[in-house]
Amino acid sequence: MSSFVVKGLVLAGVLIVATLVVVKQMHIDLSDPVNMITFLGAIAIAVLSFGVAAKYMGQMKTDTATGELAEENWDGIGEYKNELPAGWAYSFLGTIIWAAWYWLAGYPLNAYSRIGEYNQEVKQYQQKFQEKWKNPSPETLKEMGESIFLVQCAPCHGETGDGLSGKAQDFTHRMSKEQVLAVLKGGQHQLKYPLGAMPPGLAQGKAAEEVAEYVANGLKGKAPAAWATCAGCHGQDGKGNGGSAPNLAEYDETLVQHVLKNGKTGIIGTMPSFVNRFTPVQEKALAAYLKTLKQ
């Protein structure tokens, strides 16, 4: 027996020691069919790896090229035109075997997971939060949502809702003059309110610059002509008629719920959707902090 195969044997037994080791020191249970396949799976590849070396070793030592050379080469380099190795094709064909087999029978998909588990209990937490805060007073909305705004929003938002010098929205203020440009250029759906898509160029020009100094206003004062296209969809008010539009004037829950669950795209970059990360309550709660984020 040459000294590479005794090299190789202790290699692979050194492995399925250690892994026994590892195994017995953290007290893993092999009666979990999910570890004791991995504790097998790890057997193997010790075994495997020494079996592959070891014949490959070999050949590299005796074996010669033969065949056909393909026309094609790189450099000078040319390929055989040899069939796959069985070892290589029973291999291949042994894990998409394998693998059907672990998705259907060794783990099927509705089998236990601690991942489960856990997003049921997150639901089961939710269900309790609701229900013990269907009616919190207005001081404790204010307060839940202060601490939802810093832990989940002010990463990006900053903790006094300033955007961070322009890398997020500003919740200080509702609209600047150049979002507000921005959509009427460009138009907007993200938020997948009921009235449906804005399409673009609605306004134009000069009369795009006097809604956007108007909306980013605060919508104070005398509004300009072109504004009664937007009162159409917003409302006169820019409220949003209830719900079917974007509220231009505020942050009220209704926007918030939109944008948690679609995410919103702007010219200062994406947020992601939060869909489901939050309870209703949770939302109005955020919604009724961001109104008071105002300069």
Partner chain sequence: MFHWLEKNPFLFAVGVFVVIAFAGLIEILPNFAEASRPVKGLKPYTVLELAGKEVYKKDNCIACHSQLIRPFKAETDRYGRYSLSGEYAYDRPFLWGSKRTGPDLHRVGNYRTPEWHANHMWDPKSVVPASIMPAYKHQFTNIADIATAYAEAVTVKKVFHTPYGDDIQPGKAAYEKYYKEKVLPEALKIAKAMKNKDVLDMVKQGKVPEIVALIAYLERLK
Contents of the next structure:
Amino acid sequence: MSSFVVKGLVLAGVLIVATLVVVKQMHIDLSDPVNMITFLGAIAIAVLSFGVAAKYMGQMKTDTATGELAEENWDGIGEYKNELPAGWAYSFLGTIIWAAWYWLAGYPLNAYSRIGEYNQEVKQYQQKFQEKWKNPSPETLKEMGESIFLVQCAPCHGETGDGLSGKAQDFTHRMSKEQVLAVLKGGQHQLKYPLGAMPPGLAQGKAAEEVAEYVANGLKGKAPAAWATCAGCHGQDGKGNGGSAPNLAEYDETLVQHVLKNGKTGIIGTMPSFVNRFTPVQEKALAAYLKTLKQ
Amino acid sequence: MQSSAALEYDYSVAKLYMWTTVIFGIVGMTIGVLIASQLAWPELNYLFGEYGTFSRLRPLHTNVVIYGFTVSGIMATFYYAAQRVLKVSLAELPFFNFLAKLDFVAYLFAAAAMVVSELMGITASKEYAQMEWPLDVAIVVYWVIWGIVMFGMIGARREKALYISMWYYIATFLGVAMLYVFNNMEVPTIFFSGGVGAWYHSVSMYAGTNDALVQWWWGHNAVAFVFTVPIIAMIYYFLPKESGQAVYSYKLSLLSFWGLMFVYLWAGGHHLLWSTVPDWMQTMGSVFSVVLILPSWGSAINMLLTMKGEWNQLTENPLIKFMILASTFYMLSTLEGPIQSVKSVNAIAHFTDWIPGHVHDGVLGWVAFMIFAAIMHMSTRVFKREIYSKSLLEAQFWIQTIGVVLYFTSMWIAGITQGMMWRAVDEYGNLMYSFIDTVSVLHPYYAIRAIGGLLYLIGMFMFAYNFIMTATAGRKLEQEPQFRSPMA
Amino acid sequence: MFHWLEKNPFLFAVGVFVVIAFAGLIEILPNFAEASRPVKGLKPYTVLELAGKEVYKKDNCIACHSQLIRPFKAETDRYGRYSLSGEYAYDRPFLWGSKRTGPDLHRVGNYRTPEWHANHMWDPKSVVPASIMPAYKHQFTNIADIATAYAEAVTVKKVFHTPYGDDIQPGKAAYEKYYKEKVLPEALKIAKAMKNKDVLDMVKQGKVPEIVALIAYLERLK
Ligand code: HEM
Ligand code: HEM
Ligand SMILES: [Ca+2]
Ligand SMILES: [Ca+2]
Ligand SMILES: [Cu+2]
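Now show me the form predicted together with the partner chain; what you just gave was the form predicted on its own.
Next comes the full complex, this chain leading.
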């Protein structure tokens, strides 16, 4: 091999290795077929371009121009009647034959559908992961939840879940006093719990202040008198009475499910619905993660 | 054969376009460096209020480099080389000469209107087809006049057979005309609204998927007929002319030309892979893209083989260096493109920086390098002066080569990495990265690209200086050089 | 060899034209009728949404954002259902984009809110600290060109039979009536949800800032 081709290939190699190093740092799975084909494609580009160009550069050093000149001449430019370079001609012919074959035989004109392929992909995925995490441990759930949270929820709730200084729910607490007061004043009917609507005006004035304070403080200490009303639906411990009403003490699975399904508009703003975006396991995982954010 | 000495060619129009090539080159690449820097350092979005955001400036960059820099370069070389290979002087054709000058004036007005409307945000928001209908009309008129001049010159030619470069200029004219008109079929709203709304606004005749098909039929072939076909016209004239070597193989020229014409148009579907256009059309785009490697490489190989045995010229003459590197980068981008057209590869590459990487292999390494060489070659003939500085040209070559290499390696790595990160799932099967993670990881590559671009821009300024000095202060030449351009 | 053709420029040009035009016909024509059919229940853009689409075009969001969710699990997980041809039936022009410097927006209306957009367009870093997206503060003061959007609605109704109601009619009078009765109330709803006092005041005074139209458009992308 001429020194040129060697240099060309070295250049190609450096580029490929650099790409490989960076990609590997990002924990990319190169055995994934799409990633693999892409990588092979990248290698082909670098090796063939630099290699073939270098081959012809080499000829500039060693060969001499020969051949029969055509009669014509334009502004001093002549033309040889040389034959086609064989490698080029056969490759051209080869690709034409390949294209014709592909159209007539290779391409499943009626059988292929990208949506079918998608469904296949989803199915394979389910086989791989749904089975594996059928009964995930709490630790697994938490980590799973975190990764979903960072992709889907962090733009509103912040990467730490603090609600971006009041732009969305702050997951380091359950609810603020203002939020509870607003619900008490206006009632609420968005989350579709079995008990239906929470009617407005269940506690007013000082009683409302007290009970709101109590909820906002995480139901610690002695419950105010008005709490009795609430306990009827939300349970004495405020944990939602087995899923009949929202859990006011902490984020739990039921709450997260209801919120994700229905969305919610409160005094902070609107939480969009994520209906049909997550599997039950993923919803569980999100709840598990939210729980860990508590201060 | 030496009768060309008797003909006094009229280069006035070529000269005008040479100047606009240089001016638009500086403007367009300066904006390029600015937008590249904005992605690395977003604070730079706020230099000019609403007119300075990345999104307003990006189409300004593409339009100025395409319709300003590249089209000027095409016209400059056409008005220079066509006279010579047809052996007819525009001075003999006063009517066509007048039309050509008029057309240049139209070009300046259209270019100015394009820049202003882009900055104002008056745009159809289709890539490479941002112009609203009044400008479309102006552009079509401009193009048709060019065609009239071209065929006028061909009609008056003395050289009976058309030289290869002319094949490609004719194809450029026809291809752009057809595609531009179809893609810009739009209905001006002012004709229907009873006087309500902006007069220049229009709606596309096509909607949704159909609009996408027509747009990329254009978009892909705009690449073909602006960044490829006329640039091949240039290399077929300027490389043999500068080197004094005969073109390696007529047969190879012939097959490459007709192969390119036939195959190029079918490949547009590779911009719409995995979209909502029918599968068979997408597959057609992929298949023809792969076939396209060969007619593309054919021209490049023909040029490299033309230089067979002329290694000394490559080391001694910077213009030859530019042109040989141009054909090498042409080979790189016409292999990279087809591989990015493979559906699985496109699943990663599409939407990522690997595409702008591919684009700039072509435009910086091939298009602009070829234009630089052509302008320098022409300037010795049209100004009848020696090139002002050879060492400046050498320095420009190396600085810009480093610039292109930084550009394409950084975007190559950035694109592949980001594309794979978008797909990556963690051990639980959930997406591994939030979108912003995949943006943050690109910062170093965006910075490297901006530096590469800056180097390229510095080279552009060196070129502009060299060009101006050649035009005004280069040593006068007694006699037109036959082949190699003299330089100090 | 082939020189006879190269000596006849007219035939040569015809030859080139035939060779290149042929592919175009095959490539484009067969799909024309099929892809233009709207999916069931698809409504045309309201005039306010159209005005928002104009802002999206004017500030050229397409430079960084796609509107095309490809059928890969990784994409449907991130953005929602894959895109269907019929969903774009009223998109003139299509705005699929070719570069995702930012995320896809085809279904962004599902998982973001007017208030979030208001924060984000004013200062992207306030919600996504590492964002490289520019702030678009000028959209909060520039007035949207509702008249042109209305003109577009009239035009597509007449020329392409886009199903708008009878209240979309040519002429200034019809426009002004429509503006008061339809556009302003819709804008007011968005402005309230944005929770930005200056913007709300402007809408109450009968002026619609670009950001309101833009958010109406983004909310519509579902
Ligand atoms: C100084 C040199 C240049 C720099 C730094 C530069 C930088 C850029 C940047 C940053 C983009 C946007 C990429 C993105 O959205 O991610 C871009 C796009 C583009 N540039 Fe350049 N550019 C330069 C020169 C040129 C030249 C000379 C041409 C043409 C002759 C050109 C043609 C284009 C085209 C066609 C696109 C659009 C690519 C696409 O949509 O995929 N650029 N450039
Ligand atoms: C055999 C020849 C080529 C093929 C098959 C090809 C193929 C492709 C493909 C697959 C894409 C990416 C589409 C996407 O996923 O977004 C692309 C984009 C592009 N290519 Fe090429 N390419 C070729 C040669 C060239 C050359 C020589 C140039 C320029 C000098 C060029 C300029 C561009 C541009 C400007 C784009 C960006 C289009 C956009 O804005 O999205 N291509 N090409
Ligand atoms: Ca147009
Ligand atoms: Ca693009
Ligand atoms: Cu293309």
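Note that the structure is a prediction, hence the values are computed from the model and not measured. Residue numbers count along the first chain shown, from 1. The term rigid core refers to the maximal set of C-alpha atoms that superpose within 1.5 Å between the two forms.
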For this session: Determine whether the C-alpha of residue 69 shifts by 2 Å or more between the two forms once the rigid core is superposed.
Result: yes
Exercise. Does residue 23 count as moved between the two forms, where moved means a C-alpha shift of 2 angstroms or more after fitting the rigid core?
Worked result: yes
Exercise. When the two forms are laid on each other by their rigid core, does residue 32 show a Cα shift of 2 Å or more between the two forms?
Worked result: yes
